[in-house]
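Just one chain is shown here, as C-alpha cells, and it is the form predicted alone.
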Amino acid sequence: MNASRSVPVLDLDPFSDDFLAEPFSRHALIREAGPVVWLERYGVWAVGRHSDVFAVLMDWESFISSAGVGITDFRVQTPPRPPSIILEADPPLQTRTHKILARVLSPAALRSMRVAFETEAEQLAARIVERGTIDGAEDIARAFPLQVFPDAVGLPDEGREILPAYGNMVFNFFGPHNERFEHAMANAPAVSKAVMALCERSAVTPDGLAAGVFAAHDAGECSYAEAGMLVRSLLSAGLDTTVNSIACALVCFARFPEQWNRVRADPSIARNAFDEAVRLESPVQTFFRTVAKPVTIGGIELEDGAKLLMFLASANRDPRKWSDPDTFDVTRKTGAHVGFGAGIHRCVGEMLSKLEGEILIGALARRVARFELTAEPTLNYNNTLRGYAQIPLTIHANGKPT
C-alpha cells in the first residue's frame, strides 16, 4: 500500500451470507469510499465505480487473468484443476482460444438455433400457464437453458444432471476457501470426471457446438486436450450465467409489473428487458484480476502481485454512470453495463445467453399477463453468482396466445 496517501480501508466480507443477501447498499459504501479500497479481511484491493471497473477490464496487460480470476493467485498456489484456457488465460493463448469459440458461436450458428429455441420456449410457456402455480427458478429459469443449451452444444441426454453441480463448483471456486467453497468442491473429482466424459468427442453429436470445437482441433488450431477444455468452457460460460439471468429477470418482472406490461405490449424489446435485468441484478457479481506491474488507481499505487476484486454489480448501479440506477426500466439503454464483462475477456457466451433470454421472454409475453410472487424468492448463495433457489409464482394467463 502507498503510505503517502490515505487508503480507504473497509471491513467488509463480500462472500458472507449477509453481504450476498443484500449486496447493493454495501456496494454504495465501496463506491463512496474511493476509486479503490482495501478489503482488510482478505488483504485485497477492490474497485466498485463503473469507470474504474471498466478500465481494469480493458487493461489486460496491467491486470492479468492468467493468475486466476478468483482470490487464489495461480503464480503462488497451484490450482486444484487445470486453469481455463479462455477465462484464466492472457494473450497469446487467450487470443487463439477465443478465436475458436467466437467462430463456433458466430451469428450464423446462433441463427441456426433459433427455431429449436422458439419451439421449446413456446412449449414451456404453455406448460407453466396450464399449471398456474410454479417455482419460477426450477420450472422456467433452470428448465429452459438446461434443455436448449446442452442440445445446442451437442451433449448426450444421459449425464446432463451433473451440470448444475459443475457450475456450482466452478463459480464457488473463485471465492475464498469458505464453507460454501468446501461444500461445492467436496465432490469435485467425481463431478469433473463426469463432465469430462460428457464432453468427449465420442459422446457429443456431430452437428453441435462441441463438434465445431473439435473441428478446430482437426484443423490444427488447438490440441485435443485443449478442445475438450474449450467444450467445458462453453458449459461454464453459457449455462449458469443464463440460468441466473433468467431467474433475476423473472423476479424483476414480478416486482415491477408495469415493466412487464411494456414487454407484453411490445415483445420486440424482450432482449433489452433481459439485458436490463442483467444490469440491475448482475448475476455475475464479482471477478478478480492480478496486478502484473505497479499501477495507480485514484492516486494509490497497487503493487505487482496484488489481487484486485472488481465489483461488477456495483459498477452496474453506479449513479455516476446511470440515472436512477436502482430502477428497473426495460427501455433503458443498457450497452455500457459490465454484467458480461468487457474487453478481451468479455463473456464468450453473451450473445447465446441473450438469444435464450429474448426468445423465452417473448414466448412468455404472448401468454402471461402477470407474474405474482406468492412468497419471497429464496436466494441461491454462491461466491460469484447472484441467483435464486426458489421463486414461488402464480401465473396469470393472457388468454389465447397471439
Ligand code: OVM
Second form
Amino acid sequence: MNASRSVPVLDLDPFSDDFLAEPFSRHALIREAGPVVWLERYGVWAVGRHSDVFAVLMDWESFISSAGVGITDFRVQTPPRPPSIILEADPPLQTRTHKILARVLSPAALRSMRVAFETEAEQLAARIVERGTIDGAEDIARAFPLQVFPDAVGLPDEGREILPAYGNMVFNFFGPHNERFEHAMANAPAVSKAVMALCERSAVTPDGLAAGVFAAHDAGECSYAEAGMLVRSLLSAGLDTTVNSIACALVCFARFPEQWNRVRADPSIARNAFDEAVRLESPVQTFFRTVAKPVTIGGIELEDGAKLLMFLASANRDPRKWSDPDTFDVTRKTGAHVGFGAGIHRCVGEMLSKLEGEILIGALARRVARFELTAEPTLNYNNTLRGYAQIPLTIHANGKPT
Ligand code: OVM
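Having seen the form predicted alone, could you now give me the structure of the form predicted together with the named molecule?
Next comes the full complex, this chain leading.
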C-alpha cells in the first residue's frame, strides 16, 4: 500500500488542550505536510487544504457518514446514542430526512420568526448597553440563541434547561475518549432521556419547527419515531453551533474595531460579517468521514474502513484559497468557506443560523460603538467546537440609539 508516495506522518493531537488553544498554526503544519496526512496518535487520515476538504465533503459515496462523523466507527463500536438519521446517515435515508428538515427550515418558515428574533435582539442590545460591563459569552452569545431557538422549535419553558448539557455531550462525543469526552458523557443516559422527552408531539407547541416535523409524519414522509429523531437533530445541531458562532463573531468585532465600524456604518452587511466570522473562527472545527471504498488523495491510497478527519477550520484559512486568510474582513466574498460543510450534508439550518446572526448583529450595531475586551477571552475547550467560556467586555454605547 502507498508504495508510490511517502505518507506524511504527524504526531499532533487535534483534541488536546494545547492544540485547541491555538489550532490555526497547527493547521498550517498539516496543510504544508501534504494533501493527506496520517495522524499516528489516533491511526486516522486527515485533510486540511481547502480543495481536499471540499472534495471529500462532495464525495459522499467514497466518504460515508453512516459509520459516524466522529472518530468512533459505528460498525465496530456501539454509539452512546442512537445514530442521527440525518447527520450520521447516507442516501437514501439522508436524502429523505434532509428534505423534511429543509422544508421545516424553509425561507417561508424562517420569515415568520423574524419579528420575534428582532424583539429579543432589541431587548438584549438595550440591556447590555445599560449594564456597560458584561460577559459577552454569557450575556450575548448564550443568552440570545437560548431564548429564540427553543421558542422557534416550540419547546415548553420547562425542560429546555437540559439543552446546554446535551450539546456539550453531543459535540464532545465526536472526538476520542479523552478526559473531555468522559466528563461530557458522565450523565449521558439521563441527559439523553430528558432530551427525548422533549421530542414527543405532546411536549411541543402546535406552531413551531417541531410541529412542522410531526406534520411531515402526518403526510406519510416519515414514521413517528423518525419525526422524534429529527426533532432531536434540531436540538442537537441548532444551539451550541449558533452560540459559538455568535461568541466568535463578538471576539472578531472586539479584535478588529475598524471592521465593527464598517458594520455600524452599513448594518446591511451584518449577515456577511457573521458569515466571515464563521469562516475565520470555524465554530465547527472538524468532522470525520469513513472511507467506504479504496480511494486516493494526492496519490496516496486510503484503505476501505479508515477514518478521515476533515479540518474545516484549516480549509477556511488555506492561503491557497483565500487572500489574507487570517484577516477578518466583513465585506469578503465568503461563499466558498466550508464552515457549514458542503454537498449533501451541508448544514440544513444555515439560513436559520444566519437569520439569528444578522438580526442580533444588526441590533447591536445600532447601539454599540465599540466592544472593548477588558481581559483575554477564555476558550471553551470542546472536541469539535471552537467557542468561548468568557468574553469580558466593556460596552461603549453609540452617542444616540436610533
Ligand atoms: C444530529 C446532529 C448532531 C450534531 C450536529 C449536527 C452539525 C447534527 O443529531 O443530527 O449537525
